[in-house]
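This document opens with one chain alone, in structure tokens, the form predicted alone.
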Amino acid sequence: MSNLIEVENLTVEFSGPSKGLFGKKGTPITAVDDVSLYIKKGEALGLVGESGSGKTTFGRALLRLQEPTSGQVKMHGQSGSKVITDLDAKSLRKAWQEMQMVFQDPQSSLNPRMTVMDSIAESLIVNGLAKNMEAAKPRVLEVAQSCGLSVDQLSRYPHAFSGGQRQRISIARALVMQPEFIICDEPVSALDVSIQAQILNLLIDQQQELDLTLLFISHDLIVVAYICDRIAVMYLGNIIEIAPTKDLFKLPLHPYTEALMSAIPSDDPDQQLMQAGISGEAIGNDATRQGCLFAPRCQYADKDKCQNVKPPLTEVNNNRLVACHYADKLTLNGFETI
């Protein structure tokens, strides 16, 4: 299976707060730190981590909704290979027909003054794929029905729908362009559990039917395990572990991954949560930081190597990557019920 998306040394920095009377710029804050990874055609890659770890910024940078500071994003689609980070505005707009995003809050991503029909058809008309609403209507009806929306609902406005229904509309808006790659940014985090399952099943069905490639961003490991083939773990803008889903849950190799596993509630009410030895909050990532970024919170860190030398993301087993000096010496607790 070939790669659809290849990310090389992607970095996104934001200016730090101004200091002093004359507004001298502070130290830049690194939201995404030299990230390299690939996403195979037809697979679903999960991206997990705490809030503020840089997941959403990374997803937006892939589409250049957030301009990267440095690095490259390559896409090897049906229309040929292209370097997304090198495209001019006109070419980028055309590339967006193949790359779409489903946002976390469908309420804010839908225009309250447009009907569902108009919202779904808008991108077809704006991009010249349909001359008018009459020409776009057959495609809109097809996609809406595949997303569980009835014909009579298309004349309504977003406020008339529940959160789950609005997310179906957002997914239909993304699919109407027939993209190859979709970024799902926390698409079910604001929904009830029963509705979450419906939306996840919808995404799985559409992925299989249309051979879609997904980047699924979430802080919920159980949700990611349900839909994703591989999982990448992000901490302070750095990818610290990548592994097939079952392997990651069975035997995490990074202490931070173990800590995330320990936060998963068990279905056994008498079973206590594992204690993974993580405390405090993540300390911001900037140019002055040295060593492993997780070291201040890691129970396995030493004061020499971990505090002073940043571990590279290296392959330790087939299809497994980890950034930890002692990954080959630690035996960490996983989550066996996945």
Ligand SMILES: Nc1ncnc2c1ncn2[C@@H]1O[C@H](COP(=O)(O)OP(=O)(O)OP(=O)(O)O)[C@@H](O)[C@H]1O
The other form holds:
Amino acid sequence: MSNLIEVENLTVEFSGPSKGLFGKKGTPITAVDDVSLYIKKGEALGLVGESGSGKTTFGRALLRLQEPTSGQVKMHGQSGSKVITDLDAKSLRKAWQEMQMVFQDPQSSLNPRMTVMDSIAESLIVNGLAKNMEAAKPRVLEVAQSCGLSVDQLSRYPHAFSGGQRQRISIARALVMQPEFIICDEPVSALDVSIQAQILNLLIDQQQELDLTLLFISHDLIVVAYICDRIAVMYLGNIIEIAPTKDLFKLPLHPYTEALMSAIPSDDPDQQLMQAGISGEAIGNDATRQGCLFAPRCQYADKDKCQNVKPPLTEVNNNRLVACHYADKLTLNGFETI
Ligand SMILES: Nc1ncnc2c1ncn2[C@@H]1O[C@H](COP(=O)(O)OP(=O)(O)OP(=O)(O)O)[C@@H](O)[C@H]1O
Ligand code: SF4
Ligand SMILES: [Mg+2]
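Got the form predicted alone; any chance of the form predicted in complex with this ligand too?
All chains and molecules follow, beginning with the one already shown.
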């Protein structure tokens, strides 16, 4: 399998909160910190980490919905290879036909004054893939049905639907463009558990049928394990571990991954971390930080190397990468039932 997406040294900085009476700019926050990774064609890559770790910013930066501060994003799609980070505005809009994003809250991404039919057809017409509504209709019907929406539902407005149905509409809106790559940002975390499985199964079916490549962002490791081939774990904007799903669950190599797993099945991430013995906030990532970013919360940290030297993300095993000085010495606990 060749790579569809290649990310090289991607960094996104935000200016820190203003300080003092005259609004002097604070130290910049590095939300995404020099991240490099690939996603293979047809693969589902999961991205997990606690709130504020930079998952959404990373996803948005891949599409340039958030401009990166530095680094490159390349896509090797059916229309050829392009460097997304170098495209001008017009070419970027065209590239968005091949790269779509599904958000956590479908309510805010659907226009309340548009029927479902209009909403799904809109991108086809705006991007010149259909001349008018009449021309768009067959494709909209086909995609809506594949997403479990019936024909008579298409003339209704978003408020008439449940959260799960609205997420089906959002997925149909993304799929109608026949994208090769979809970023799903917490697509099921606002839904009841019983509905979550339906939406995840819909994504799995569509991914297999259309050979889609997915970046699936979630704070919920179990949800990610259900859908993803590999998982990347993010901490303060850094990828600290990346591995095939089964291997990661069987034997995590980074203490933070172990901590995330130790408290499954709590669905409250803060509760998870507390149970795992790493209560306390992650201290922000700015240029002044030294050593391993996880050291202040790590039960295995030493007083020398961990405090002073940042561990690089290193290949330790075929297809596995980890950023911990002691990855080859620690024996960590995984989560058995995956
Ligand atoms: N527009 C912005 N301006 C300034 N800081 C921002 C902005 N967007 C995000 N941040 C900061 O960047 C960091 C990463 O935020 P991000 O939303 O990407 O995290 P996340 O992992 O998606 O969190 P969650 O799980 O809560 O969705 C946070 O510290 C956040 O406060
Ligand atoms: S490098 Fe040190 S502080 Fe960082 S995760 Fe490994 S043991 Fe913990
Ligand atoms: Mg987010």
